[in-house]
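Okay, so here's just one chain, in C-alpha cells, the form predicted on its own.
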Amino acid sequence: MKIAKKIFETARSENRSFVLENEAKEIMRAYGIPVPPFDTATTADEAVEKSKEIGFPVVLKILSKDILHKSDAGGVKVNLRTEDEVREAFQTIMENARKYGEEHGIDVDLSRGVFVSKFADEGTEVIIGVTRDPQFGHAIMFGLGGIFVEVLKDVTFRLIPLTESDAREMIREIKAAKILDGIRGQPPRDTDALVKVILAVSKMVEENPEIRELDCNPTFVYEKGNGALVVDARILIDV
C-alpha cells in the first residue's frame, strides 16, 4: 500500500530503523486495523486543542527519531482528563526527553512534538506480534497479554500469510482461550473482530516484507459485537 511505502521511505531517509507512533497508526488505519483517534502536536497549546478535538481522556507520547523506547525516556503520560493536565504533561515529556538525551549523549530531536491519542477503554488484553526468521520468513504470534505472555509464555505462532482458518485456530490454541469465551459471568469477547485484526496484520506484513518486527501490544478486545482496538504499536524495518 502506497502510504506504508512512503512512510518507510521517509524513515530510511532519516536512517531510522523504526517508524514513529503516528506513522505506525497511519499504516494500520490504512489496512483497516482499528486504532484510537489520534493526532500530533508541537506545542502545549496545540496539544490542548488536539485533545479537545479528540475528546478527553487522552494519552501523550514523545515523537522523536532519537527515542524508540518512549517509556524509558519518561515520554509517556496517560489518562489525561483536563486541559491543565495535558499542558503539564507536554512540558514534562519535553523536559524528560531533553534529560534523556543529555544522559545518553544525544542531541534529541524534539521538532515533531508529541503524539496525542484517545485513552482507550480497557478491554481484554492480547498481544499480536511479528518476527522474521532468516530461514522461514515472517511469523505471526498471538496470545493473551499481561501475565500470560510475561510469565506463562502462553502464545502461538503461524507463518505468514494466514488464512481465516489459521487465525481462528491461533485464538483457540492458547491455553487461556476460555477467557475469550467468557468465564465466571463475564461476557464473551469479540473474537470475530480479533480475527480481522490478525488477518490485516498478516496482509500488511506480506505486502511490506521490509518489516522485520512488529508489536501490537496491547490490543484490547471488547465484548462480542464491540470490536477490538490496537492501543500501542511498534514497527521495525530494514534500513
Second form
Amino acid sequence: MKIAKKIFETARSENRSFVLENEAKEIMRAYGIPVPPFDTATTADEAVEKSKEIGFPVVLKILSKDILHKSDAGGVKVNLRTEDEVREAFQTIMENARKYGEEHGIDVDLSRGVFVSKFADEGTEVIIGVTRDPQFGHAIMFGLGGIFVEVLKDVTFRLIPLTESDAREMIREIKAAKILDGIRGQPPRDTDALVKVILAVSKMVEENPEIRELDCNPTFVYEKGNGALVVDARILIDV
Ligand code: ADP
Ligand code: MG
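Switch from the form predicted on its own to the form predicted in complex with ligand ADP and print that structure.
Starting with the chain above, the whole complex follows.
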C-alpha cells in the first residue's frame, strides 16, 4: 500500500525508528483496521477545535519521536469531556513530556503536539503483536490484555502470513478463550471482527517487511455485532 511506504519513508528520512500514532493509525485505516476517529493538534486551541470536530469525550496523547511509551511520560489523558478539560490536558501533557525529557537527559521534540482521538467505550482488552525473527521471519502474537499477557503469559503465536483458520485457531487456543465467549452472563464478543483485525495486521506486515515490531495494545473487542477497535498502535521499523 502506497500510504504505508510513504509514511515509512518519511520516518526513515527523519531517522525515526518508529512511526507516530497518527501515522500508524493512518496505515492501519488504509488496511481496513478499525481505529477511533483521530486528528492532531499543536496548540491547546487547536486541540479544542479538533475535539469538537471529533466529538466528546476524547483522549489526548503526546506525539513525539522521543517518546515511545506515552503513559510512562505522563503523556496520555483519557475521557476528556469538556473544552476546559482538553485545554488543561494539553498543557499538562506538554509539561509532563518536557519534565520527562529533563529527567532522562533528552531534549524531547514537542513540535508535533498531541494526538486527539475519540475516547472509545470500554471493551474486552486484547493484544495483537508482531515480532521479527532473523531466522523465521515475522510472527504474530495474540492474547487477552492486562494480567493475561503480563502475568500469565497466556499468548499464542503464528508465522505470517496466516490464513483465516489460523486466526480463528489463535483466538480459540489461549487458555482464557472462554472470556471471549462471554462468561458470567456476559454476551459473547465479536470474534469475527477480531479475526478480521488479525488478518489485516498479517497482510500489512506481509506487504511491509521493514516492520520490525508492532503492537496493537490495547485493542478493544465489543459484543458480537459491535466490532473491535485498535486504540493504541505502535509500529517500529528498520532505519
Ligand atoms: P501507551 O501504551 O503508549 O502508554 P496508550 O495509547 O496505550 O499509550 O494509552 C494508555 C491507555 O489509555 C490505554 O491502555 C487505554 O486504556 C487508554 N486509551 C488510550 N487511547 C484510548 C482511546 N482512544 N479510548 C479509550 N481508551 C484509550
Ligand atoms: Mg498502549
